[in-house]
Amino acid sequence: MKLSKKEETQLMLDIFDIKEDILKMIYRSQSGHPGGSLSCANLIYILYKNVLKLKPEEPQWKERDYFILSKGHAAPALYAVLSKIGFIDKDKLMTLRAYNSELQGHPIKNEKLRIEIITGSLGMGLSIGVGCALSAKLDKKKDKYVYVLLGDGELNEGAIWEAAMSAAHYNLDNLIAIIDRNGFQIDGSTEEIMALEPLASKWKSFGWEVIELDGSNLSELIKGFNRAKKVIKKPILIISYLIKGADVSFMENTRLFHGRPPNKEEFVAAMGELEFLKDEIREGRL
C-alpha cells in the first residue's frame, strides 16, 4: 500500500503530536524512558491506525488482534497512541506514574484501555505472544494475529530465543514479532554490550520469515505488515530500523536518554524542535 501525500502528511503530523505527548508525560512525571518511546512511536501508531483488527466499541471482541508491548518501558508511546486514537482521555496522560494512576511506567492489563497483558520484565513478551498465537490456532481463529514489539537490547534475554524456537516448531504464521532496531540499550550500543549481528540470519536459522525495513518510512512499514500477513507456516519477524530518541537532535543515537527524563531546558528545546518539524511537514518541506 502506498500512502497518498495527504494521508502521509496527516499520519506524520499525528506522530509528532504523539511524540510531544510522550515528552510532556515524561517531563511532568520526571520519570520514564524517552529514547525508546520516541523510536517506536510511529510503529505503534501505524499498527493501531492501519493494521490491527479491533472494534473500538467492543474492547473484548474475541476476534480482535493482540498487541503486546514486550519492551514495556516504552509505555508512554503506547499511552500516547491510545490517546490519539481515542482509547484514553488526553488529560489522563498527565497522570503517568502517579499514585493510583492506570498509566504506570510499564503497561498493566486493562480491558478498558485495550492493554492485553502486563509487560516490562524484558524477554517475556514473545513467550506470551507464542502462547496467544498457539491458542488462536487451536481455537481455529484463522484471521487472528498476535503482534509483539521487542527492543533490540531485549534480545540479550535467553527466553527470547526459547520462544523463537517454539514459534517455529508450531508453525505460528499468525505471530508477527517486530524488533525496534535502534542500536542502543541502557548501557550503550547493542553491538558493544552484546553483539546481535548478523541479526536477520540468526532469526532465519531459527525458522522465521524475516522482513527488514526502514521503520521511519510509513508506506514501507504498512507494506511490510501486509507482506507479513501473507506468509504461511512460519512465524514472521520484522526488523524495523529506527533511531533512538528520533526527531529530538540531542536525544538521537545515544543511551543518555534511555531512562532519563529531560530537565526544563531540555524539554523546552525538544518541544521547539518537534514544533519546527511539524511546520516543515505542513509546508511540504519534510
Contents of the next structure:
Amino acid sequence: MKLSKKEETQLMLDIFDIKEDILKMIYRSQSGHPGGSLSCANLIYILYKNVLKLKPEEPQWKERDYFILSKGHAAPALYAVLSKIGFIDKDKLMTLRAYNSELQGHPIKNEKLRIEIITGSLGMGLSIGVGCALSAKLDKKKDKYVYVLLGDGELNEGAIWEAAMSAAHYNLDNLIAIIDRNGFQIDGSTEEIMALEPLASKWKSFGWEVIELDGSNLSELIKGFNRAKKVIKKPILIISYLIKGADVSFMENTRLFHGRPPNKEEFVAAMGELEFLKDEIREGRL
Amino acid sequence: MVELSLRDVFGNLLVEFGKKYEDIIVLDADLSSSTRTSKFAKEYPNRFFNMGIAEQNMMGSALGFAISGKIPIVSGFTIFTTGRAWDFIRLACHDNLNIKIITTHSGIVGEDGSTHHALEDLSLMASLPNLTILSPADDVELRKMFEHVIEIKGPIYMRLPRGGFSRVHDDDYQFSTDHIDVLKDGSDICLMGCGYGTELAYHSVQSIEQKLNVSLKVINLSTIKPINKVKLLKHVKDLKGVIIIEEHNIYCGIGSIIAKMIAETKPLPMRFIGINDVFVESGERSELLEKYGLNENVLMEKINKLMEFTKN
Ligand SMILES: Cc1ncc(C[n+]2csc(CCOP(=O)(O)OP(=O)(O)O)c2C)c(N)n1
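So that was the form predicted alone. Now I'd like the form predicted together with the partner chain, please.
Complete assembly follows, chain above in first position.
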C-alpha cells in the first residue's frame, strides 16, 4: 500500500497532535520521558493506524495482534496514540502519572485499552513476545502477529539476546521486533555507553531477518511492516532509525530530555515549534 | 530538615573514598546521572565502568573484580539491581565476596510507578547468608557508615532513597553495626524503623506522646543484618509492645525479622506499618505515603490501640 499525498499529510498532522499531547502530559505532570516518547510516537501511531489487527468494538478479540511496548517509559506516546484513535478520552491524558490515574508512569495491563502486559523494567518485552508468538503457533493462528517495540539502549540487557536466540530457534515468523534506533540512552549515546554496532549483522547472525529503514518516513515504515509480514520461517527485526526528542529542536539528539520534563519556557517554545511545523505541513512545505 | 539527598551524599563519598582507597572501582547500569556515581566517573574515569542497561552483567563483573582483589561498588536503581541480578548476588554471598551494592531509589519513588518502586528488596536480600544490610537514617549516618562499608570485608547491601531524610543524628554520632541506635528512650512502646520509618517515628514522637500520654522509645534499625539480637532484645524486654515502621512490604522485611527474634525470646505484642502486600502505583511520594498509611495519624492510631490492647 502506498500512501497518497493527502493521506500522508493527514497522518503527519495527527502525529504532530500526538506530539503536542505528549509534551502537554509530561509538562502537566512535571515528570516523564519526553525524548524517547517523541522518538517513537510516529511509529506507534502507524502501528495502530495501519498495521495492528484490532477490533475497535471488541478489545479482547481473540484474533487481535499483540503490541508490547517493551520500552515502557514511552508510555506517554502510547497513551497519546490511544487517545488519537479513540481508545482513551482526551481529557484523561492530562492525568498522566497522577494519583489515582489509569495512566500510570509506565503502562500496566489494561484490557479495555489492549495494554497486554505491564512494562517499564527494561529487557523483558522480547521474551514476552516469544511466548505470545509460540502460543499463537500452538493455536495455529496463522494471521496473528506479535509486535514488540524495543529501545536501542534496552538492547544492553542480556535477556534480549536470550529472546533473540529462542525466537530464531523456533522460527517465529509471527514475531516482529522493532528497534527505536535513536542512538541515545540515559547516560549518553548508545555507542559511548555500550556499543551496539554493527547492529544489523548481530541480529542477522542470530538468525533474524533484518529490515533497516528511516522511521521518520511514514511510507517507508508501512512498506517495512508489509515486507516483514511476508517473511517466513524467521523472526523479523525492523531497525527503525529515529531521532530522540524528534521535532523539538532543543530536545533532539541529546540525552538531556530523556527523563526530564520541560519547564515552562521550554514547554512554550516546544509547542511553538510543533505548531510551526504543523503549518508547514498544512501548506505543503514539509 | 533534609540537608541533601542521600544519593548526592553518596556521590560525594565515592569521590572522597576513591581518593583514599585506590582499589575502589564503581559500576553502574546507565543510571550514573541518577545515582550520582557520575561524580566518581568524572574524578576517576579509569576506575568507573558504565555497563549499560545490563544489571546482571554488571553484577557478574563485580564478582570478577572482587576475586581479583578490587573493591567493587555496584550501583543502580534498587529494584533492578537487587531484583534482576539476585542470583549473582546470591553466589557472591556464598563466597563472601567483597562487593558493595549501594543502590538509590529504594522504597516509594513516586510518579514512575509500580515497576520502579522498591518494596521487596529487603525480602530478597535478607534471605542471603553473609550479607550485611544497611539503611542509613540521614546524611550524618550515611557518612559514618561509609567507613564501615569499606572496612568490612564481605558483601554489603546499602539501601538509599531517591531523596533525603530529615536528620535524626548530631554530627558527633558514631556508627557501628554492633550498636543499637536508640534515638529516644521511653518506657511504654518502642517504635522501630529504618530510613523513612526512622524519620517518621522520630519526628512524630513528641506530639504523639503529648496527645496520648504515653512514653515512647525510638530505635533506628540502620543495621538490618546482622542485628545484635542480645542487645536489641535488652532494649525492648521491659516494654509493653513494639511497632515496626518500614517503607517496604510488611512481609519479609524488618518487621518479619524482628518479630521472629522477639517471638523466640519474650513475646511482646507487635504491630506493623508498611506496604500491606500490594503493588504501589504512580503518584507523588507524599500522596502515596499518605494513602498506604505510612504517616503520623496511622502511627498514632496503632500506638493508641496497642496501649488499649495491653491494658486488657
Ligand atoms: C531493568 C531496567 N534498568 C534500568 C531502567 C532505567 N531506565 C529507564 S529508560 C532507560 C534508558 C533506555 O534507553 P533506550 O532503550 O535507548 O530508550 P530511549 O532512548 O528510546 O528512550 C533506563 C536505563 C529500567 N527502566 N529498567
